[in-house]
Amino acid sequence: MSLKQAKFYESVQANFKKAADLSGLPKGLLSQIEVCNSIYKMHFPVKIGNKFEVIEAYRVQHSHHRQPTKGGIRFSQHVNQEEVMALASLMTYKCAIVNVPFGGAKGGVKVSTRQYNAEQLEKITRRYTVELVRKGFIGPGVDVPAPDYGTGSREMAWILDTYTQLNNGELDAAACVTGKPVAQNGIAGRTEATGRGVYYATRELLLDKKMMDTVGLETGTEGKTVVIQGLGNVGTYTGLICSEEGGMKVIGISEIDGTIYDPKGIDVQKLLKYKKSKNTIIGFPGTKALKNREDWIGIECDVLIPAALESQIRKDNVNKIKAKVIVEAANGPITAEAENVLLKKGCIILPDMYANAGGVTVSYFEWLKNLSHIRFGRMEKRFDQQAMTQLVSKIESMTGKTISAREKLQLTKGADEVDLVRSGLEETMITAHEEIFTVYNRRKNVKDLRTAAFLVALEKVANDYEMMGIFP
């Protein structure tokens, strides 16, 4: 295990501990709430060219006060059971902020992405789709994995299909995983989910005139300017939301092959063609690349925004840091030790388990969706569209006055399922912001939002255990 892999276990550890002495829970609660349930290593030959490989991986449930759980598969080459442990720990209490009726897991496969083809990839996933059918740790109601770094809506694709292969005729087999493609049980809206989730939480924080004040920024999201690390899935729809919908201005953005920088702005979905092109984001035309990558995390702005991996400030980086708000789209990118000298400097942190639960909660609404065997507005799409034109030819007929086709096709057209899915997210995260923030306004020994938020976890987590009846 690497030291920034240890930090990070120790740090959603540490975090958990700092708000359970604040709970007033039973310590054999918090016990029970603490410790992950179930973690099943395994070890799976697959054959590479001429040559058999053994590859390491892990499924890790923390918690099952809810099933079924609900947790990304991630494929790196630094994957451990301490890592799997802590991202399985931290979708529990992701999952019970953003109301989401799951318990939480994690998936991880030791394997490094770069090294293999398409076709050798889709062994691996297909190989550790079988090993958790075979060890129950897969189904609609006992499981459910989606995508995480290192894997995609393909992946997921590759799983289902083997699912319902070892599975034949099981009705709701479909919502055995999500993530998929839309054209094979997918959801609209759900690859940008996490990233307009970390957009809506960030916006709601930046309109908080109360904590705008402390650290002396204006409300509201025009103009904010902001600095992303990491354009993989999440960094990529945060930035291209935040600029296109909240009118922030992205002036740095990093990346495996480099660091780089405008004051002016950064237009991202050029920037995305760039990339594609010349694959590499270095020597985009107006911006300059900063000598050392690293030195993302001195770039001066409102919000600093880390979307790659885990421990990415830590105590020898932090007080580098100028900005003033840190959102968290990645998990766990900031140690603990780094968070109180954070903290200590006045800085504001929207946490993890909060800020980067938009992809769960849409997961959730896929989940719903394959279970209803229904798509997302077909029943009332026509029928609102239906009735909004009737209210608008009978107001023009009252008042004498008409209005364009296209203004009238803008006021009467039914919600298709992405409208849906963006309008279900964007309440589930306002939703979950009220709660944070009440308990951060009203209780005066939280000092932070990450408290904050692990106590609103807790206290619904720690509810679901009583209300079994196993701690009475």
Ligand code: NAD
Contents of the next structure:
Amino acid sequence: MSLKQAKFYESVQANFKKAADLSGLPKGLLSQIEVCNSIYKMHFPVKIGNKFEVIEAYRVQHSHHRQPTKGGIRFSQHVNQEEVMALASLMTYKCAIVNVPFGGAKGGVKVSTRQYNAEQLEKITRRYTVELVRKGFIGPGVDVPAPDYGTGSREMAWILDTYTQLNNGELDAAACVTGKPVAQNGIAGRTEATGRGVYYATRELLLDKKMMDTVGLETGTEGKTVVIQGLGNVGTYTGLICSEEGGMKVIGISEIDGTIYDPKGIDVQKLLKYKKSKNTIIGFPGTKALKNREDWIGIECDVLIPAALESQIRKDNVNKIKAKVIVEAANGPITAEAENVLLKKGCIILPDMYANAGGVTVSYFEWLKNLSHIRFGRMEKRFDQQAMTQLVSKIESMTGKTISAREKLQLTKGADEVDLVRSGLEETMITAHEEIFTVYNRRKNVKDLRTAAFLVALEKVANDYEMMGIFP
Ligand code: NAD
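Form predicted on its own done; form predicted together with this ligand now:
Let us now look at the entire complex, which starts with that chain.
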């Protein structure tokens, strides 16, 4: 295990302890909340070419206080037990913060996706799913995986297909995994969900005058400069939505092959096309490549958004940071040691367990859709459309004035699934923001947003245990 990975779980534990000490909850209950309830480490053979390879993989269910448990599956050569335990723990707190009724879990498969073709990755994913089924570590009411680093809707479709083959006729089988393609029981708006949630979380923070005064920034998103590390699922949608909907200026992007910078702003949409055709972000017209990939961290900007992996901001590089606000789109990008340095400097850190909770929120909507066997909006869309059309016509006839066909269409449009999903996500992120900031603003001994978020989560998880009659 590398130092970085060991530090990740240690950081989660250190952050937990900081909040636990302020929570006033009984010690025994806190110990029960902190530990991982079930850890399944597996090794299985997969035939790659004409050789067998033994694959190491994990599924960790951190907390059974609510079931099913929920959390993504990571494909990376760095996967190890402590990393999956850290990620599973974060899932429990994340679900509690955004009022999603699941316990936390996470999966990890120790493979480098760059070393296998699609057919080989399919074999690995399907075999991993079989292992999960065999041990009862997957199912709509048991444990529901989703995408994470190195996986996406394609892998989720393979998981669903494998699970369905092994559970023929199970009525709710489609709810065994989320993040599926829309055509295969997925939900509109899931792919963008984590990035969209990151945007809503950032926007709510930037609108807070008291918080912005502490770092000397004007309120609002318009014109704020942003640097993003990682242009994968989360980083891509964060960049697109922050610029297209928030009017923010993405001035730096770091990827595996280097970091690019343009103080005038990078067009993320065009960069994605460039990356697809050239297989790199380096050389994108108008941008300059920085000398070292790691230099993204020191770019002067308003908001720094790490969206790649854990432990990217550490004691050894934290002093390079010039940003006033850091939004943790990735899980655990700042070590506990580095966080202390940043807090002393007055930096605002929006913690992962809130900032990137958009993915699990929309996964929850997908799970509900699968259980109800009906697309959101199917029942009410046309009804709402007709009611609004009648209302607009009535106003027109009463006032003697008419509006354009385009305006009419906008006013009378019934909500599609994606509209409802975005609305539900926005509501969720705003509610969670309010809950975290209520604790942060009211409790004098709470000095940072991560501790406030932890306290919100701990109280809810403790309440659940109390309802179960396990702890008085
Ligand atoms: P992804 O695999 O789609 O993308 C990650 C990107 O980061 C890749 O493009 C990769 O090349 C890049 N990268 C890796 N190491 C890098 C480095 N050192 N410097 C710069 N770029 C680097 O993964 P993702 O799903 O976007 O997940 C990113 C992070 O967000 C992870 O921490 C994950 O746990 C977290 N997260 C993901 C989701 C989700 O819905 N996918 C939800 C919540 C949290």
